[in-house]
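What follows is a single chain, given as structure tokens, in the form predicted on its own.
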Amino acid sequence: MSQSYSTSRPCRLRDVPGWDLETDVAVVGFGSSGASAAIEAAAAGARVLVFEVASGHGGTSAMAGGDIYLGGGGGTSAQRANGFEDATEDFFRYMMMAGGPDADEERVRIYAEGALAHHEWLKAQGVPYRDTYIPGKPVMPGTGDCLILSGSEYAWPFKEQARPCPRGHLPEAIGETGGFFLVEALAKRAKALGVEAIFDTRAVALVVDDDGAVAGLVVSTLGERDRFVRARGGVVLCAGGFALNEAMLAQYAPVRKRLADDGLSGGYDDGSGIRLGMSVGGTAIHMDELFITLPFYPPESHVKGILINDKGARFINEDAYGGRVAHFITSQIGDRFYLLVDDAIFQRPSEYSKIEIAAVGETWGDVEAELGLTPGSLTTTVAIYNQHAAKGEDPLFHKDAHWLKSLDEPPYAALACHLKEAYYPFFTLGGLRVRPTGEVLTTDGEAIVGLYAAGRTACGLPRWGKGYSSGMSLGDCTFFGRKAGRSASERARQAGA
């Protein structure tokens, strides 16, 4: 890290001794958003330099399952091939609900109307897809099949406003390598278009002129002096979120303190991209929002169980996406939570979930006593649930009838889903406020000339943990990364005209 420059303080153009490198578009970060930005900028005729702190492309995107949230227009090829019809308005309404109280309607509309074309674009870049479907609630199945249910589409309240449809689209990859295949294909395409990537290099400051426009950046490579990079069209920040910056998490997202040390990051989500944007007047929004999940399924039979807090009370319809469930857990007071199952649905939880068996009994009263809960709390909750489940109803939390079953076949068990003990992986959703075109905005809503952001450095489609669906982040990264690259290349063209 440079000792002379800081991501929280820009370098003035008048202090630049000379340009070491010159380009039309400079991209910071070579994950899925950076690669997508680079492809579009290069395809438009711009010269593109990508600066990546790691020794190769990938970023956090390469650690993901690789699914991208797609639909609308009647359905993608995979949706249609498996008998699903997905109207754009249903896709739009679901995405608006998933975006929460501050969903960006303009951004959601653009994505909903452009998702089909984006799917074809991904294929054209070399990302392989089958048109096969995996039913149920799989999590990163790794079979090479494409279409999965990756959110709360069939769960209340989402199904009340938007016709359900599976929308997670996985690349054709065996094992949990879909994200790697996605970024590998995009990086290969970028390089074929002439994009030059400079690795083991960190962006340490933005360069601004007297009017506040971004003219370039300062980069630092270990063992070398700092270099000054002129970017005629602008700088595109695609450096990820801040899941690995404990100081920023403590400042903006204190719920992180309730979780174990199990973030989801490729290793460099240190918030540097967000800090660079803020250093020149960019505003960051929804910084308190995290994606948090709890892998209480698979096995999917456990969705038929019920989750209770340390008061013995339910608080969520368990058929919702695991990320939504985890957010309702962290909204509760206390750290002890249990999944109640009977012998008919019990399977040993996956090893990576870190969910242990907390109590076993021949009656629910035995389980309640072993857990040390207030007498009558757990047993009353189960009795009410069973009474309605037997009739295919859940009037309290509206769990879908498909997942309703009376928990009445002993022995019974309580599985510990405790905070700080079970696996609650997370990443950040907050970031720089941007237009759909990628332009970074100030607190007053003014665009910072020459500065763009995409991916988790920006606050995009996924901005509300309780509505997140798997694939929204990579969808946002690639779709709006493309738009940011296009915007920067257009500015470079105008500057050279």
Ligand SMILES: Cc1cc2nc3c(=O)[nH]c(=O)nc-3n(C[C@H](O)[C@H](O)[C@H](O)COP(=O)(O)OP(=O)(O)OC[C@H]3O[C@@H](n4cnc5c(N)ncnc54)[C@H](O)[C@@H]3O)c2cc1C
Given for the second form:
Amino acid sequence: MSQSYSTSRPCRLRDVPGWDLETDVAVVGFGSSGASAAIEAAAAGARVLVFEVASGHGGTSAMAGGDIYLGGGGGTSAQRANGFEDATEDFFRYMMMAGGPDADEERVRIYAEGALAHHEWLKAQGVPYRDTYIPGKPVMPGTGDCLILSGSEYAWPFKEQARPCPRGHLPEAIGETGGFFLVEALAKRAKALGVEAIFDTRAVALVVDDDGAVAGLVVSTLGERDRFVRARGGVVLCAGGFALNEAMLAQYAPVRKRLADDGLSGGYDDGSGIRLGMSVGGTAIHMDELFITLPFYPPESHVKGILINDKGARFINEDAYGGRVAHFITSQIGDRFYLLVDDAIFQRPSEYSKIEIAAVGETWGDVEAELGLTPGSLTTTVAIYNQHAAKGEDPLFHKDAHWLKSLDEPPYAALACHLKEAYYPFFTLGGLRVRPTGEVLTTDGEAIVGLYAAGRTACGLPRWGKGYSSGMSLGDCTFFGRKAGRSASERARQAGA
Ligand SMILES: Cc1cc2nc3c(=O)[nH]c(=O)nc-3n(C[C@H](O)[C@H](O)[C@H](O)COP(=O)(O)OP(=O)(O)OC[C@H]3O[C@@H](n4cnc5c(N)ncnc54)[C@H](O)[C@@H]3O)c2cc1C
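Shown: the form predicted on its own; wanted: the form predicted in complex with this ligand:
All chains and molecules follow, beginning with the one already shown.
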């Protein structure tokens, strides 16, 4: 750890004793966004140095399922091979809904129009894909197949505004390691293009000149003196989010306190990239937004169950993506939640979900009593649900008829999905406000010269937990990582001209 520098305080250019390293583009972090930025910058002819605090590339990206949200333009090769047509406007509308009240229309438009070409780019970098499809609602299937339904496309209200189809694209990988194959391919490509990676080295401060432009950075390698790095085109911050920084979570995203201690994410998601950006005037937005999910499916049959709060009331159409469902859970008052199932749909929940059986009974009244809920609360909810489900309707929450079934086959069970007990993995969506070009913006909306950010260090496409669909983070990391790398290399080219 550096003694003298701080991610929240920049180093003045006049205090730099001399440059130890000089490059066109300096990238901080070698996950999917950093690798994508490095590839594009190097491909444009820039000299690129990547600084990575870990001993190898990967970051959280390498732990991920590797799902990338893609579509539009009539469909990707995997969509078309499996009979799905995906118009750009449907893709755009879904992404706009997924982005929530502050969806970034310009960014969504660029992504919707460029996603197909981006998929081809990923293939060209060596990311392996089969054009196969797994029907249903799989989550990180690990079969090596590609196309999955990874969001709320077929669920209300999304299905009413955008023609649905599956858009999650997984690399060919057996096990849950698609992200590993993704970053492996990108890192290999970066190396082939001459990108130099400096491992075990942490970016500890940005260097700014008197006009506030970023001229480089200070890096720290254990056991060595701090080094000063000049970056002619700029610094690209790709250091991930802040899912492992409890102090930042407490400050910005207190919903985290309602969850059990084990979160998600790995790597070094300590928020240092965001703090580096803020140290030179960058503003961070949507810092309270997390991706949170509840793995109550698979088993898929449990989507036919109903979720209730501790008042015995429903609050969401249970066929929405698990991430959306989890957000409606955390929007409720109280910490106790139950998934109600009957004998026809019950299967043992996955071990990792930590969803346990809370009560079993021959009648719904027995279950209600065992849970200690207000008499009549749960039973009324089930009676109303069953009355409409029998007709294939859900007038209260609009669950699709495909998932509707009267819960009328005893014995009945309530499965505990309590916030502090079940597994609610999360990662952060808030980060530096950036243009689609990757330029980091101040609160006034001015670009900070020489500073770019991508991936979860930035607030990109995914910015609303209730709309997040699997694949949106890595899609954003790789797509806009490329753009940030290109911007920094272009600035280096202009500086050199
Ligand atoms: C289990 C799991 C499954 C997931 N599955 C998916 C999925 O299928 N699809 C999807 O879209 N998203 C998924 N996500 C989310 C997604 O993986 C992340 O949001 C994404 O990988 C972030 O990429 P990144 O490039 O921003 O950060 P990272 O991949 O974490 O890369 C950041 C790098 O920066 C380094 N670093 C940090 N600070 C510094 C510093 N100061 N100096 C130098 N280096 C630094 C880190 O060590 C790291 O290597 C998943 C997440 C998890 C945990």
